[in-house]
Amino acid sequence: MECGGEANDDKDKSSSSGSLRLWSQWQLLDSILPTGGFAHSFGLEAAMQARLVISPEDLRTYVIHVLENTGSLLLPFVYATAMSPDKQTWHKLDRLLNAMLTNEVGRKASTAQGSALMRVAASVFSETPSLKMMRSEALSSGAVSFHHAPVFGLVCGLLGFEAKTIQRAYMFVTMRDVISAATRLNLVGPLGAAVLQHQVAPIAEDLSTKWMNRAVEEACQTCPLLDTVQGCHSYLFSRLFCS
């Protein structure tokens, strides 16, 4: 009988830890993480006022060259620091992902929102006392640049998320980010964004299946007019957008 109530402990102990992760994965993936997302428009902006996204078709397209760009590029550099969180893969990828990202626009981007997402994570979640030790070490030591996607990938999986939850929730973040700034650009309201973000669900997750558990040595970019846009957000003469 002894065995059993320990067997049934054992078991509400593991129930009661995938139930934590359940939250932990959803306040990640709350808008109201003050991460710095929404101060960046994927050069959206910019491709507003070159003209190139003027109707709500126009935006549709945008949004999904944007996944498609994000799964084919970025989602590798989640994949691998999910797969091996550990500071000697992290500072691998970081410095990878940083010769990799030629547009300096996208660049500072990245690392504006990897540095914030490290600090709130190490301050959110301090029962996993190892990211603030990380992000210590390589603020002190300069070490790596904070991309974002290594960052999210390293953080989701020393939470202990699955792979495929990790990948398919930074296709998620994009999506949601780059309809957000959609929706202050004027470019489509509230409900509008809503329904939108529904139609493009679908083709979301067909793109994170495509581009899931890849490589990094995969990694490339599908649609290098999105790169060469967002590379002239900093001549706008008035911009809303960091990037």
Second form
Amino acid sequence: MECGGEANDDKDKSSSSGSLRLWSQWQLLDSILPTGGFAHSFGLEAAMQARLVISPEDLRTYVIHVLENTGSLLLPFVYATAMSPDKQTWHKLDRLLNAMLTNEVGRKASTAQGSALMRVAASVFSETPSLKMMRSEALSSGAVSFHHAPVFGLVCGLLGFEAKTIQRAYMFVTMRDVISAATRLNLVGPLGAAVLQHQVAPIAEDLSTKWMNRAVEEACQTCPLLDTVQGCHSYLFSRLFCS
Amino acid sequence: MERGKLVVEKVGGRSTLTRCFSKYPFKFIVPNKAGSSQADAVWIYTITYGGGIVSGDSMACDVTVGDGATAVLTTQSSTKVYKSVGSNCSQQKMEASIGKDALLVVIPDPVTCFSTAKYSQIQNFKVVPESSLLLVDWITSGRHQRGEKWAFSHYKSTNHILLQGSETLFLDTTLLEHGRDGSISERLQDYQVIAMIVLLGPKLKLIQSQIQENVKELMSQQLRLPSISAGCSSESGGCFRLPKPSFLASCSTFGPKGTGVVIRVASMTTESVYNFLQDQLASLETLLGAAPYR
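Starting from the form predicted on its own, produce the coordinates for the form predicted together with the partner chain.
First the chain shown before, then all remaining chains and molecules of the complex.
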């Protein structure tokens, strides 16, 4: 009469692996993960020095524009590797994104963050040995730039997260990092930043829904001003951030 | 639908237009003397009947620049895209092939989309390592005098450079469309013109370095550390703030070993972009027989 017993065991196993996945998810989204995200301002520092962003209202608008551009340009890359977290897909998308990130500052930032994320993920999630394997192969071939969006999709895809969650998470970490940069640039205080993050969340959700689950053929940039301004970062005489 | 065709090849040591076919609603004009006869370049002007692109118009053209030849594609005036009727989207598509030691120069006037217009353009360039390409792709916010600032519905421009038929060297798709979370003008703030200039290949090496230097110098003067008062709110008034730069530009390299350079520009006036293009591309006069944007 214990025929329900095994089914319950299976349910317990899957719910406990689901719970474990949550812990991994939270760790990946926590800013304490050493991926060097704090070194990048997503063009905010240049925008401030160009007086495009002066007030907290300007900041709110800027964050929304960064999210829109992230959605339109990068989310398709996150989606593609999340759906097929394998070597061929990853390499192909990494090469394509390298040709599409035409702003050198943004391109270098993407490579830096992606490399760091891959390195951390390969060490931390040792129960997924393909991460370490793919990383060392890519490093020795020298043909992979380790762009952030495809790596993010790859890592999360291999860890078994759901595609929608992965894309939403990518938008989340972008928002988190721009707002964090804003506090260090003294544009807003830590409490104000937290308030702003919550206020922008519904818009971030709208944008995530709008841009998710699209093919890379549809990837495009929607805020050319952002691209222009971020490209100016290397002209700044005095700077806090790498990008 | 038949496609327009342009072929410029070296014949008897000179760049020569060997094939020219255009179909309504566009037409090619090839003046005999576009510039000094010492320069070896063929200048081709594209014009549209009626002076603009009408809702639903669709144009496609194949351009081939043979080994060693030089071709310049330009326009007589800005390309106007009229309002869209229904959900019609106007389209322009160009497929270009650039040979070894050849140079293709695409220097149009800007696209101006009128209120509610819908427009998309695709430009594909097939190159080999020894090809050179100068591409200017730009758009203005509309008929500013009528108060039309970024009032069109949809604009999409794709520029794709493919090396040896298989490797994507450069791919940019810019999409400007009204969204739920903000209009186009919000995303572009007070800037009325956006432009992209791509320089690739051995014939443009010198000009690439010159432009990079010039833009760096121009922009370094425009960018300032925010002053202490920069954080004050607009209500308190009396805060001295430097205005936003009326002209913003940045340069980036692309491709293996940085063989290409792309310049992005955002400007509050069309005139300043014309001046920038005139100044930066002036040295091409010897190569092309006439300076672009004069």
